[in-house]
Amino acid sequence: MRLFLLTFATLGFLTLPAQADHAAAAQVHDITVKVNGLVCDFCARAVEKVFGERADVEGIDVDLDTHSVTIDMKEGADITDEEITKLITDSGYNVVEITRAADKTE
């Protein structure tokens, strides 16, 4: 029994760094933007470049099949719908819809 408890405690201790990393990642929230005009790889790269230059953006994913852009914001950072619309419009595309996912918690 003592060996079982010692093994269980050791395994729990070893997984703490992984759990901490997962908790930090869970606080990043997503913003999904439906965009008219995203049809090619060049379109995707243009939008990725605009958002990739921002210090408050953790990551950007452009899905040409769904004509959507997913923006992963850094913890504590935010961007207004107006800023998103301006950045995409200045890139030559039209915003259809902006949806924000609530902060992911588990």
The other form holds:
Amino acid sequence: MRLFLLTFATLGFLTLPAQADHAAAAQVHDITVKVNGLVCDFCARAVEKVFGERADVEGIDVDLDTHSVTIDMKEGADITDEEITKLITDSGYNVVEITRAADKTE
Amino acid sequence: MRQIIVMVLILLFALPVQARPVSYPGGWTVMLMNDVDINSLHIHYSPTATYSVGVRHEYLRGSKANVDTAAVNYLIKRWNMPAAQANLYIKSGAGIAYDDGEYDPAAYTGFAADWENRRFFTGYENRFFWADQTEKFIKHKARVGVAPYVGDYGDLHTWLMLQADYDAGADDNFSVTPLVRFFKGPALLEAGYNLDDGALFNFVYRF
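In place of the form predicted on its own, the structure of the form predicted in complex with its partner chain is requested.
Complete assembly follows, chain above in first position.
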């Protein structure tokens, strides 16, 4: 019995980091936003500039082929769908859909 | 009748004549435009994505007059589509025109409309210009363009375009100018040549 409890406790301890990593992975936000109206470099640059003013955004990737914007947030940072929609709208474009990397892993 | 046909053709084949006159919030744009009629430099700042304010200097080659105006461009409506965009703007300005020590109040206004996707471009704009004794005109411009290849953001984009110009008050009032547009990141350059009227050279930089 003691051996069983010891083994169980050891396994539980060893799996803690993995569980913590999973939780962290769920909070890492690579966010992909489908956007209407992105047709040229000036459009892409507008989105880059507006998001680039935020200190919590690590990087932005605009893909004109897929009409999408990928937002790479800094570690521990988050941004709400409402904030994303406002920034895209302020840039002059329309949000169609917001997908978070965490959504895909769950 | 001929004028009506010309106007209908211009409207039918209208294309985005110039780069968009409004930038992103906090964006500055320098626009240098040169054609057979006008050399102009327009610097504007966009507090929001719906309007820009700036200054515009232009030299009217016909009357040899200079014009300095405070300019306001307003995005009336934008249609964002999955793979295309259309815009309707009003562009206006007020200031002075001067030549040989003579000064006149000056003002202009006009509408601009465009539709584009990554392969095709079409646009139209008009301009009603008034400078009391110096010069008055109503000009219409229309463009159609096609991109021979579609590049991604950051690539060098190339457009082949035709620009039609119509000036109701001029003797030789209709012209067509073939031009090429190169577009990369924040910079846009256009060069064209019209066998009747001469060269066209435009440069736009956004920052």
